[in-house]
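Here's a solo chain for you in structure tokens, the form predicted on its own.
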Amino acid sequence: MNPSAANQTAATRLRLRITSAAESIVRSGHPWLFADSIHEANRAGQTGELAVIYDRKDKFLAVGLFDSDSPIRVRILHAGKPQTIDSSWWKAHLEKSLTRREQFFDETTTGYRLIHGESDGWPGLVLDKYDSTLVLKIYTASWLPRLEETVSLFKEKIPSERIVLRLSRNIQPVAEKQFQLYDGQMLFGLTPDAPVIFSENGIRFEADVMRGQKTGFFLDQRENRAEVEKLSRGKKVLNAFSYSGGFSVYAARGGAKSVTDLDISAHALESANRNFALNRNFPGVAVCHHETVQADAFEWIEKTPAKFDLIVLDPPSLAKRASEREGAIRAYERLNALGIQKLERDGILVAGSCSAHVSATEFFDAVRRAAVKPGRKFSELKTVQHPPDHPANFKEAEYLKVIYLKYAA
């Protein structure tokens, strides 16, 4: 890693002075310092270096990872009393975070969150377990000159086969051009010929760690793959914006009659074809009847005359940005009428939402709006949020949010 940017003295450590409204947010605890909160620096900051933030009494406040060219201008590591953030203070950062997932997954579940960004700690950072498999994603430039020293820990805290970089959107020519680092390139171990095996609640799965979406799987919908699986006996399910069928294989192990998977992306829909190939050991996925669908969702389910005893809405994110949020809301509105029309009687619905600039109250009172529309008497079985290894530990990071309705006969 390039000690300049990592590893500064004391004497030569950025410090930051901050607005007093600054000061209040991130006593508060939120994680993240934007540009416009700072009114004086001791100089120019690179990214990855550690910021110092002190307050009006020139008092230690917290220390960052600095970020020249993004809005967030520091990423908080830790806030309050005055630390040494050097590689024992890594270790046992990251100690913390593995130490959480030990009593949520047995050996049936091999793939699964480690590091949940902000919220455990690693600001901007993501990895995900599959297997022996790690894929490590990041959101923010600052890690980049940290990369080596933090493969480095992994490697020696994780035991593991390989270990995949992935990179935002917005860090990738960047990285590519000051780092030499490149979305789906490999930091550790061999190239995979195949994409990843995993299991999940004794489910087999494939993740295309490489170019996939997300780290190559959904890992945050487990639990409600699980709930939909107890759901499914004898229903006809229909799994609108299915990716790559994890809803589906549950719903057939759980019984279901025959299952629907709706997606744009032809390549998704072939992966939702070999994970059903990877459970006919189940006799529910044997006897179950799949079929693929490659089509809009929104259009294919308003012109379809077809009815199912349950279907699932999952539709990537609606609002990108802020400036979408209300579209995004309406567009929710209309999705989810469009669904309950397709419901027979008896009918459930189970909505999602991973739009983060849409709240759970304005998610969940726009799927209820549309439940309300058809005159039809509904109960709303439960509303969930985020899953133990994807902890959300402030407003920007709840962005995961699902409500079951269900239909009166």
Ligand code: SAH
The other form holds:
Amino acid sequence: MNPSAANQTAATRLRLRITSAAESIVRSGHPWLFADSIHEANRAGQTGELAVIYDRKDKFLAVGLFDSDSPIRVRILHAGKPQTIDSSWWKAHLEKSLTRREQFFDETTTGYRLIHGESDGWPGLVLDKYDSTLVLKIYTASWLPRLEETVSLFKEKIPSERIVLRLSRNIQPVAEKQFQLYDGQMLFGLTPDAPVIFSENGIRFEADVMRGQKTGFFLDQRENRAEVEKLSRGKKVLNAFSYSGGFSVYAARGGAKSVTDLDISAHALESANRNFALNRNFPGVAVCHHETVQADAFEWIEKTPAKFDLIVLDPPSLAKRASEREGAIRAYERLNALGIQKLERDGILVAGSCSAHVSATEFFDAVRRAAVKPGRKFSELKTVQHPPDHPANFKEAEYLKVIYLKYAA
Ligand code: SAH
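Can I get the form predicted together with ligand SAH as well, since the one above is the form predicted on its own?
Time for the whole complex; same chain goes first.
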């Protein structure tokens, strides 16, 4: 890979012709062009350079980022009328993502997603804000040769104290070997000497921006956490797969009697304890009985004699690839059936899935099947999908879904 690939001149621009099936997919706005859809190229492409896609009549169709190592060979940046992708285009492109967020949050929320990959027009790139720290996470090697240019644009347009680089596991070897870029490194600013703290609806949380899952926190569950706060007054709450206790602090502020954080990771539970300590200024958090349990959630829930008024089940993705879809659907059904057995008579279940390979309907139906119990009646309170700072505008991007069920007393 050539680090100067991003600077290819127009004269040598990579030009691609694609199958007619792919042509209509690209025309419809889908952001991925797979390698086997390309039937003609004027030369070999280099990762990170711009590829221009032409239709059967040799007219401009789209332009995107080329990735020679990925089956998704081009990630579309722009489709439609011909466009020059230069620095002023990138500036305007960033402005669009930033402006889109302006009306979503007030000053009580200082942690949210600024750029959400393909659905924001930045394929394979995520930018999260945790107060004055920005975390840039990259999922495709095509951004690596462009990093300098991209980071200086972010620095110019988004006031911040530092920018942390996070790399998806599959691109870490090439990033290290060819670009000396490491997961968790500072692209700008100093390494934080304490956990980064941000606010979400007035609640303070720490984010493990250098090593934590995703970019350090599950910003995508914000709206569901706020909903759980409203449902928690006087309740005994179980937060399974709790991570750093996001749902739990909200439940406590909402007046939960007790909250149990259940996670397999001791590290996550330590963070949950710190997040409770950070919010003792809220009377609900100060008086709530909070405990942590380090265990496999499937095993612990099955065995515990305890019952709860509200259970949150938000496991990690149970289908990492398409072939795991059916097994994942069965696992969701089993997990939620286990949870439902531990609900008090008028208990509430909040069941989540973040597997893109399992559709919302497949997941909701699995939970509904799990909920059918002889002699017990349940009502469906609601289903929720993507929050506004995590838009999903094509099928493969739809990963998040949550269903709320309540049993009759
Ligand atoms: N609900 C959380 C995010 C959950 S992420 C939030 O809103 O912040 C998934 C969590 O599940 C991780 O913390 C991971 O450590 C935990 N986990 C993974 N497998 C587990 C298992 N078998 N039992 C319990 N926890 C598990």
